[in-house]
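Take a look at this single chain, the form predicted on its own, given in structure tokens.
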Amino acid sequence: MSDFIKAGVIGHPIGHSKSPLIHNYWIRKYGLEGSYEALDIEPQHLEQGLQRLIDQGYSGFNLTVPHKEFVIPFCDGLEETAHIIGAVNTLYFDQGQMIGANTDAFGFIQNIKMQQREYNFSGKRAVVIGAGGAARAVIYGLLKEDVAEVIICNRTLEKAQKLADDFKDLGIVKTAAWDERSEILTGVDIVVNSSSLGMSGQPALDINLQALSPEALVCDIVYAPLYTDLLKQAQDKGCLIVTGIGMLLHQARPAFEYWFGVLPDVDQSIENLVLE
């Protein structure tokens, strides 16, 4: 039993988790020992829940709500997308050192990329609805694709400036009040839903895209359902679009292999057991 990898995802509540459906049809498929389970750990709790964890021989972690920004003092190091990001989705071992890895950004340009096949982000303007936790991921994945610009639109002005300002080294990063989200699309070649705006049981997201391009690319994060409005109606435009759910499952990927050793493959067995 030397060889059994155990890891797991850390959250609270943790039960909604889709990453043990996952990472486990991942072990299974590549034929490797090893599990990988739901761990609920209350924020008060984390770093002794973290430590016990360790104790009992676990390999590494995911990290979910609201754990991804708390757990940072307890990393040994950080990578510098995780530094730059703000927070921690994956934490893995390198000579006894526990490493925190942000993937999040790294699974929305690879959801872009495997729907949209060799879509080049390069000079394009981008508009980025949301400036919370996920928002900071995809600013930071578009900023290094080399977008020309990217402007946030949050329902609160003084959140998205402070994000803004948080990425200016990085590239053109510009803010609109919510209340223009409609009128900026004018010129641009990207829109991205980063919010839950528009998810199930969440509120609608009311944006008209009759100012935007029909050769623009719509992304929405949400992917319940999988074709949100937003993507209906860029749909009805003409737009790109691309569906939420191969960002999580993209971002899973890189996290599996500091594990596992192993870079798994998206397939659509596994789109549809998540989906299901």
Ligand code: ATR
The other form holds:
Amino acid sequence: MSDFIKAGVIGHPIGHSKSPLIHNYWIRKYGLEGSYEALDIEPQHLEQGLQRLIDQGYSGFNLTVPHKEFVIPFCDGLEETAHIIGAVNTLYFDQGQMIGANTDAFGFIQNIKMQQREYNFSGKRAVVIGAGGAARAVIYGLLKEDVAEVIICNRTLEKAQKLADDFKDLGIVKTAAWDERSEILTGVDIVVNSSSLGMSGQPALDINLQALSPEALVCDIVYAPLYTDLLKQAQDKGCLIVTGIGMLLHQARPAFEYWFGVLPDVDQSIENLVLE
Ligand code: ATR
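Now show me the form predicted in complex with the ligand; what you just gave was the form predicted on its own.
Whole complex next, starting from this chain.
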């Protein structure tokens, strides 16, 4: 039993998490000895709860709402990505040190590269809708891929301005007012919805893509529904589109590799499993 590897996702609440489905699928697929559980810890008990799990021999964790920022002070070290994004979604141990990583930007970019083979980000102009935690990972990913500029458009302009300031050392990051979201699309190559708009139970993202070139790439990080109104509108124009489910699947791959030593593949079966 000594080779048995335990990992899990910590959140509060945690019942909604798709991560156990994803990681347990890979544990079975690669014939590994291990388990991945949903672990509910309240924010005020995070430090003790984490320690208890570490004492029980866990090899690592994913973090989800509301712990991604709260966990930072308890890490012995942070990967650069987690440091710059300001959130940790993965914990692993390296020579006894608990390291915080963030694999969301990798997941976002890798998803685009898988759905639109050899997509070249270099020199492109991108509009990012939203300025929450997901937007931070998206903006970091785009800037690391050498886009020419990112324009953040968010209902609350101050949050967009804060993000633009946080990322200014990585490239050109501008902001646009919420009311301008349709007009700013002239000459834009990439549009990403990183807000919760369009998700089942949320209002649709009310945006007019008329000014957008049919050559543009339109991505949604929302995956329920898989084809959001934004993606349908983009598809009708002839734009390239990228659905959101792959970001969830690809962000899980480096975490799985940290704990289980195998970089898993994203195949159609896992996508179907998660979308069921
Ligand atoms: P996450 O961590 O998943 O990104 P979040 O931090 O709650 O979630 O961010 C949600 C994003 O969706 C924010 O950009 C939010 O805009 P505000 O910063 O103005 O709150 C955006 N959002 C949510 N509901 C919205 C709505 N009805 N209209 C416009 N934007 C909305």
